[in-house]
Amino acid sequence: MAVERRDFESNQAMRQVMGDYFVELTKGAENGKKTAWCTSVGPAELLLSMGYNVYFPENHGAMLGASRMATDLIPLANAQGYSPDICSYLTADIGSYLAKQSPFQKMKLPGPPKADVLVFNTNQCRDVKDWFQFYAREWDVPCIGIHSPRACGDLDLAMVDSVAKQIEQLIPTLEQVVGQKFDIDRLREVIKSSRRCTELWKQVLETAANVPSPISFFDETIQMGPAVVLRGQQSAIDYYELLLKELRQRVADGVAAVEGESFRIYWEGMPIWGKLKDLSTQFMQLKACVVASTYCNSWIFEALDPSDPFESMARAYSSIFICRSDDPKEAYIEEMVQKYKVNGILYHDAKTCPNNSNCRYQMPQRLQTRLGLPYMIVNGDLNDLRLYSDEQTRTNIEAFVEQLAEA
């Protein structure tokens, strides 16, 4: 049965916004503007406030996965001593650097910009630090960062204070590299913009609580681009205001992301970047909409507060799902299941991303007991498609949706 994905009218605007961002990265570097590499949930606001071009290599990692370049590039990093078992964003990106091949070149850009400073936050995993240190050694530039608490329940003041002080301690090195003084008022302005971006992105995602949902997880993995790389900038705010208006009109008109929506699924874990189109098509054929995910909600930072920049950044970036212990994670998923009227949960067990795979320590079984919902586990990876079976996954998804129909 042929199905057609319903595109968004605002997509042209998003392509323009994202294209301008990548062009500015290149032009800025050519014109002497300093470039800071930043992990995706790192202190981007601080870097923007100090006048840096801010580049997010995890976004490049996702581009390598979505373009299916990653699988061929990963072995180049493996040959340099980076294990096939570690983050395939890391290995794909380093492989891309070694091969001098990048999706940037399809945009007629030379490739990712060279870093003048690399700034990490280990709130996601240790791999980001090891990743950035490769380039620090390669280019002989500073690599600085924040060591965040992991597997925590409630964030206490000591944890927040520690991270806040670590963010402040980045400033002297950043001042030295960029050649200008830190301005607290400018930081407040950027945080205010980031907070507004977060509010709009949350509202975009929450439109999926409607039945039928006007947007799916597969749409959201594309639409999240500005929230990742442009938070703190007006262009992200302008784009999400446009997208939100379109989504609200879809809701008013009863326009569904999946025509004939019969099942609503929650996606827990990383996307499988090289298979998003195939998976989206299969779910549409089965009249199943993946209405919500942990991943896309990871760029909602409601704790950001311009009146208290350092503490609020520390709280926002230390309270993301991946930092938490299983009890708050399960409470969060339960809340999402109820809010989005979910019929079943899909867990992606990403081989090279244990930190973002939550099906290895009995969580699916515990939540099934508590919620009474069917679940399934997809074995795969975010980037390395050698770890993914098309046939097995297709068969398992068909069986899962059959189970939902019988529930």
The other form holds:
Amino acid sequence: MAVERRDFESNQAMRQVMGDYFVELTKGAENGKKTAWCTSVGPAELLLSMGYNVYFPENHGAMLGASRMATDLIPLANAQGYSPDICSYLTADIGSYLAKQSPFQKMKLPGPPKADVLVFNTNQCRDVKDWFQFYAREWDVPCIGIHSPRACGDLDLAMVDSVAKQIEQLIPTLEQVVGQKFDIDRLREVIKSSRRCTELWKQVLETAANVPSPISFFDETIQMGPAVVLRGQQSAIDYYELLLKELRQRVADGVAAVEGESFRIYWEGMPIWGKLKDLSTQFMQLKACVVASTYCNSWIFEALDPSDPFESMARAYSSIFICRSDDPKEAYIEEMVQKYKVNGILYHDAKTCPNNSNCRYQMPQRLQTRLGLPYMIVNGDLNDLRLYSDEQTRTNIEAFVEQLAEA
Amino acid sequence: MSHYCGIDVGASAAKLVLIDAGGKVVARALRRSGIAYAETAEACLAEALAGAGLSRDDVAHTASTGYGRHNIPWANDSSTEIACHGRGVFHHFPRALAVIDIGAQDNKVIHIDASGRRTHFKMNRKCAAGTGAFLEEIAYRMNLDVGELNRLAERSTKEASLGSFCTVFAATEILTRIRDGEKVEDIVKGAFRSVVKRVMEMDVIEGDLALSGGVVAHNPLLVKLIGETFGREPLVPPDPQFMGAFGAALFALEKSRKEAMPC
Ligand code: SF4
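Now the other one: the form predicted in complex with the partner chain, given that the block above is the form predicted on its own.
Shown next: the complete complex, the earlier chain at its head.
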């Protein structure tokens, strides 16, 4: 049975917003702008406030995955000594750089912008630092960053202080590269804008708590683009206001992302970028909607507070799911499961990203016991499709939905 | 129209079972799945019908399963192998149990409660370790026929241990064992033991356990080794290789009864 994903009317606006962003990025030098590479939950607000064009290579990694270019490019990085077992965003991106092939070219753009400075935050993993250091060596530009606490339970003041201080310490280098003085009021404005973007993105995701849900995880992985790369900018706010309106209309009209929605699933772990369409289709055929995910929720930074810029950035960046221990992670999933009325949990065990694979330390079993909800595990990867079996995953998901139907 | 068909087109073999309205098996057929699943299934059906002296019109409902389940144009329904192996085994052993299905290319552990409802299942990771494909590779490396493995392993007096997860590494380990002068039968028994270990690592299995799938059907020693490892005798249904097809046939029967019920 052929089923089609229901498109959003706002998509046109999103393409425009994202397209403008990419064009601006590649015209950075031409427009006299400096480019900072930033990890997804790095200090983007600070960089923006200092006048940088901010480029997020993880977004490029995801584009390489979604366009299915990654699997052919990863081996080039492997051959250079970057193991097939490490982050396949990193290996796909470095492979793309080596081969001079990028999805940017499909947009008639030359390729990702060269960095004037690379700014990482290890809150998500060590790989981002290793990744950025490759380019720092290639281009002889500074690579600076924040070393964040990982696997922490409650965030204590000492941790927040340390991160806040590290953010402040980035300023001299950033001033030097950009040739401009840091302005705290400008930072407050950007944080305010970023905070607004976060609130809107959260509201977008929360529309999925409706039954039936007007949006699925597979839509969200596309819709999250502006929240990832344009947080702190007005265009992201404008876009999410538009999308939210459309979603609220869908809810009012009872329009479902998955026609005949019968099962509601939580997706824990990374998307499998090269298989989004196939998986979305399979879930639609099975009348199952993936209504919530850790991944899409990871771009919610509610701690941001313009009145206390550094500490609130530190808090926001250090309280994300990925850098927490299993106790807060489980409490979070439990809350999501209840809020989104979930019937079952799917864990994606991404071979090259242990940081986003939460099924390796018995979490599924513990949550099953606590919540009485069935779970399944998909073995795959975010980008490297050599690590993914279509057939096995298809059967696994189908069997899981059969089980939900029996329950 | 009093018979029901289950067809399981697996990675290696296609199995077909015809049952009557009482759930009794009246005919079976088995062929290599090959590359034209629909044709293989057709040939299996013709063979089973001929064997039972039935015609196509005698088949009221067909359910398919296995990797090729969506390629059988005449199937009325399809279910996964997980559902069908569970259903088939539960028919023979109606109690809470865990079913271990060792297939040609993947393994499954299926947990069933006392009412026959599936509570959880697990498939092996994307790796041939512990599956029939592993034994085939080992047989190939040792220049043996896969059909001889069980007989050889039964003769073993001192099992050689193979430690690797990976099929390729295990094959290399075998070369070392051969060089060390270990006997072929001891190495083959080591390979069997390796299958059991991979299965054991998949999930916690408490209470009764039952086995299904072609690998078990052809290698009774595996049943014994699994029993030793788990500390209890596994239940083995008749014709374990046909369990998926049998479960599918039972689903076909149930489905057709449901459809016949007045609303
Ligand atoms: S969190 Fe995982 S996917 Fe993201 S950069 Fe780190 S290793 Fe790669």
